[in-house]
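So this first bit is one chain, no partners, the form predicted in complex with adenosine-5'-diphosphate, shown in structure tokens.
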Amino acid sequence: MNNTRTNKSFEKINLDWKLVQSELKLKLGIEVYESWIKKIDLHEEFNNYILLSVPTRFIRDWITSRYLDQILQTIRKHKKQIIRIEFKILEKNNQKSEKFNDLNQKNEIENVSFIKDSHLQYSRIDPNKRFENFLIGSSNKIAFEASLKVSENISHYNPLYIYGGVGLGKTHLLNSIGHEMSKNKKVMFISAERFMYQFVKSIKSNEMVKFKENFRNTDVLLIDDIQFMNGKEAMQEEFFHTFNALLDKESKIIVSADRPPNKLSRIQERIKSRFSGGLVVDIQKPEYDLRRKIVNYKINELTNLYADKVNVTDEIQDFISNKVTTNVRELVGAINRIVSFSRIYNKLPSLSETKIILKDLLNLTENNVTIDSIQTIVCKFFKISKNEMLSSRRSRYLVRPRQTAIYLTKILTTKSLPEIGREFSNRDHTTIIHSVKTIEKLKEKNPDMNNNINKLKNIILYNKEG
């Protein structure tokens, strides 16, 4: 497995996923290090995600419904630029799979090996994406339906733009198209983050021209997350010329982004130019039908997946529904939740547990925290007054109480640092920065401060004490 890492050599950080584990051991407790996180290998590094890989698809459901953020926040302490975590499911040799696994366990390992030998494979299709399993209601029905025409090739327009928020189906409807194209045309699929990549390489490597051949001989282009194509130039300069050359040749190209065209920052105006040219389509927040919809569907599919049904009851998959608006990727993640437990307990969560288990979603979906209602409580908890927190003054008993808001503010809200700057008197961002790290380390070093922080978290969050 570390082969594969050892060829990056251009990458400036290599994780050091044992440090990585070790510090979740201290954070999430010896048992729950030994059942999940102990399981969990680094794959591959890119330059801001990571690829992990685990033995089973049930560890990963499971680590991924619970344990995913503190991974990744974990691994942000070393690794600021990573933003997000894959899986894959790496079956090792002398380990058995769950009986349950061995039909999807194939195609995962096929997938793997395309990983591998990247060399000349960009393509990574996963045959689990398809256009039967994409559930379509209003908010992504014209996406699904542009999709299904470019693959159709009854499509004039060239290209396709899908945009929309994270988890709303984009990188499932390009593999759809993938999937669906590959039967019969030469389809390379790829995220702009992975043509970075290989363009960085090819140019260390001499293998310019097989790069530019391999691009242009394709007969359509996938290429995932647009937004994160940046800076570079020369990149940019082969990237527009290998758009134009594939258009000649009327390839297919279907790009995806979580913006519109006009909105992408970094990148050249005639690229964005090209892409307007096209057709673009945005995929909306599912609506509570497709929300009810995508929840029967993936409980059935979960479910089959085991010899022992579970079913959850309709007012679970109501709850749900009703619940978890923001994206479908939570929902999936929701219902991964309410699967993976009925199978450890052996018995379905009732009402109350599954609030439980699915607290911190609820949450985000409802989250209504304000810079304002944190500062109102840190303020009275600590028995300080709002001026005296928002003043200049540094008085001790004054700059612990300003850092814990500012804390909170921090990992409670989406708000960027400047901004959180700007709510404490205009402080600047680097006085956040410090603020939070202050707090981070005060926290892991002295339990009181731990407990005082996640009393907070319960009063911000749901209004109640302890």
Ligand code: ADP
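Would you mind generating the form predicted on its own now that we have the form predicted in complex with adenosine-5'-diphosphate?
Shown below: the chain alone.
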């Protein structure tokens, strides 16, 4: 009986995966969408989590390590009760449906499967992340110079330990070192999470000798996000011996983390001591000059991909550089949104529209924008009372303001459809959807409606008209 009720409740509010993907396309950019997000399918929904499917383990690992937070955040805008995501590997291979009677064919398929899941698959260096396109400022110059010296083999420190917050360029530098040194040396580039996976897999399959050979017979070992090795005692033991073996044969070791060695939690002291014994450098948040340089570079890079170039004004470039200060990744995300908006609507956004597009990056959170404040501002704008707006009356002079308030609540907050419905006198979620679609259509056809929406957005977000 309980299962039946649960299923029925989800039939009412099914997650619109196409809509989620569209929002992620705008948020992350066309390149990320085509390379990764497009390959995700919604497999199944449950009470508080969803099961997504992807065609390979590599795609799953890449997505979970780089885009999982953004995906979950976008999903929760539509279904607040979703608190986690799980992945299922569903290989899209037509051959799987065929019967292979030939033993040679069967062995060939097994070999392909083995190769696909080998260490080599996870040692790929991104050719797009090189020293040549790493933009330098005072916040990252020391880390850049140290990385360059390692790659030129003129440094005497070992290991090189690079730390800094999310999205500041640590992985870019590791890729750059790997790209240069792989020209004449054997390079292994792997995340700590992937190292752990291979370690456990090798124990289960009784292949620890092969594991040791893979990681100890290399000239350069690059490990990304070492903080994820925390608490895994057996794996840390193996890593410690691998580390020592590589030092003994004078192999280079380059490590990245989100904090300095002495701040690593649940990592053996002797490992932290080895890290501290090399050169420890940090990457700080980008200063204004570097942010401005990145904005200009990325806009040129993006717009040069298309025949119809998008010339983002200096005013908007200055605004992004001033306001998006957390990390490089968010800066690039902001640029992707502006360029995507320009290409979708065939026009450059105004400064006011730019603020709307980037509202979550500008810390205009729903702590500042509440449903109550939206209702109050809309009622004042249309000169009606809140009681009238929330009533069941269907007079035209009440319906349009009500729909406008619902539309603004949907786009300016992360509230789910049922939550919005409850705040508008317990209206059904289908009414909420209808209101949003009605206003969207009116905006396209009616310039006055479009102007009113823009005015209300400015009042709600910035407490000013215009």
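In this text, rigid core is short for the largest set of C-alphas that superpose within 1.5 Å between two forms. Keep in mind the model is a prediction, meaning the values are calculated, not measured. Residue numbers count along the first chain shown, from 1.
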property	result
After fitting the core, residue 352 CA displacement of 2 Å or more between these two forms	no
Shift of residue 268 between these two forms at or above 2 Å (CA, core fit)	no
Core superposition between these two forms, C-alpha change of residue 341 at least 2 Å	no
